[in-house]
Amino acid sequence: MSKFTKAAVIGHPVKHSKSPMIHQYWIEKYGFEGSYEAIDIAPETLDDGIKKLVDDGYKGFNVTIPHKESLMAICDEISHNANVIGAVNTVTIEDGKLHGQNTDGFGFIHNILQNTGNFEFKGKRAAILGAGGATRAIASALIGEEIEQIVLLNRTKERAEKLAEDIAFVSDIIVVEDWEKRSAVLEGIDLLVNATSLGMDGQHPLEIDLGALPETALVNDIVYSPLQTQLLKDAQARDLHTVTGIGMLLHQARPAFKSWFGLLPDVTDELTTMVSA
């Protein structure tokens, strides 16, 4: 008789999360005995909430806002990439111990690979808009893929420089402080990534001139609501290759599912369409 596996996503609020839809799809697709639910845990009750998950026999959980940084202090063991990024988004529970990792970088890389088929990161130049947690995960993953250079474009120079200092152990990282001149530095860039919330539904628009990007450049927006952001529409108007952000969400869930259920699931067209709706 197969063992019933319980997993969840925690956050505050958490009802908006698409994670239950994704993991329940895989549980049913691969015939596992298990469940995945969204559990709202307020910051002031985080310790007690985590203890209850352990006591109730959960195999693990995903972590969303506002707990990604707080979990660093609670986990018994933290993966190297989570330490570099400074945030945990996936926790596996083994013998009552919490093992934290961050799968955002995996999601970013594999989203691009699945949607381009042959994109080669090694030796390329990337420009990333923003210097938050998503940029940390993306930049760290790009370094792992032997990217040659990363250009960080951020309004706050100090924050971007701190990020570059924390992760720039291989690649050359340049910080561009003047947001108004960001368009000019796109010349010779192979990969442009928006890792901010600009352009998301309800947020300010992202305004950037893509004219300096080479014809072979790839443009990726990690925003997935709307799926086709203005940045991607502007890139498509120039016949540039584009990748939407929904795949990053789907692919980052795969290592978590494997940690709990022992199988690395596929991202299918059916799942992508379902989650994008």
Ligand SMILES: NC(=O)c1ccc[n+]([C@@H]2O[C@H](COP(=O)([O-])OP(=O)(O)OC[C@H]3O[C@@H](n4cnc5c(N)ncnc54)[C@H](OP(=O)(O)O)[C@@H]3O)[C@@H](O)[C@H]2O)c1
The other form holds:
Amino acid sequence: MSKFTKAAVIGHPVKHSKSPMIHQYWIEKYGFEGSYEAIDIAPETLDDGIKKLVDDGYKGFNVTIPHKESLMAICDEISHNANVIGAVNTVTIEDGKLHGQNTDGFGFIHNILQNTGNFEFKGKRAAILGAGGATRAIASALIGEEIEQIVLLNRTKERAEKLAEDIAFVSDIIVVEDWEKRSAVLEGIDLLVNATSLGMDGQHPLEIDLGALPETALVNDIVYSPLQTQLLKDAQARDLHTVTGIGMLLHQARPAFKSWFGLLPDVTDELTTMVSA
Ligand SMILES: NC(=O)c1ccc[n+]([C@@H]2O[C@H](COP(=O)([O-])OP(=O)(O)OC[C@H]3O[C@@H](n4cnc5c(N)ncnc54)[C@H](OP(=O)(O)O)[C@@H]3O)[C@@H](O)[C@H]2O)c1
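Could you give the coordinates for the form predicted together with the ligand, as opposed to the form predicted on its own above?
After this comes the whole thing, all chains and molecules, with the earlier chain placed first.
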């Protein structure tokens, strides 16, 4: 039996994906015989595209925009995490069956752990800006880490309410359009996370007064392009500890690699520098 392992990322478009760089780095570093490529599959050919991957003996694939939600209906089995989030970002193929999971929450937690060394989530209060797919992953991962409270702030109230209902934990919902209230709610918050697309290259910056955050607070922006967002610069100007978003991207890839190659790889400084460039 061939030991060569084939994996891929599927999306449309998919050229922009940094996943091939990450997985190819690990394949080489750990000396596996395998490949990881970016495969463009348009939504109207998704079923056929996936069937071809199964027929061609792929061990699995990552899923990016716009297929993450569609895979929920296509997979034969969905992990608890992916069910809560409503999106699949990693698929493993076993005996022709598709097993879907979502590793974004793992990526979020391990990015913070690696970059702080000792951040203790248990018993802490977190505020998350946003109520999209990324917030779902982060909120459910924080619950898994026994966070004490999550305050959710989002522009669209209904979306935040739906998220709160689905994960049945969020203690407070603040609507972002009320700017003053948004700043005031940061009092007593231990961890502030931006999970909106604000601050991304080509988007408006995230403007928020961080004055009410305790001086021990940690600020994390999951936007990684640019690496140093305005939010992180504002936090650094207040001498707050900050963590960038690139590590979440790198850490979320680790469980996927393990599912296919059998080894949980490390996020090294070399890989971080390479992918950040
Ligand atoms: N580092 C990583 O590994 C990683 C992983 C996943 C995602 N991300 C990044 O995280 C961000 C969110 O991803 P997602 O998948 O959750 O996206 P999404 O499902 O499209 O959600 C986008 C969120 O941003 C908010 N938003 C967008 N434009 C806004 C504006 N002008 N003012 C206020 N709020 C605005 C939306 O609010 P409404 O509900 O009001 O529309 C929503 O809460 C993206 O930048 C993505 O690249 C990073």
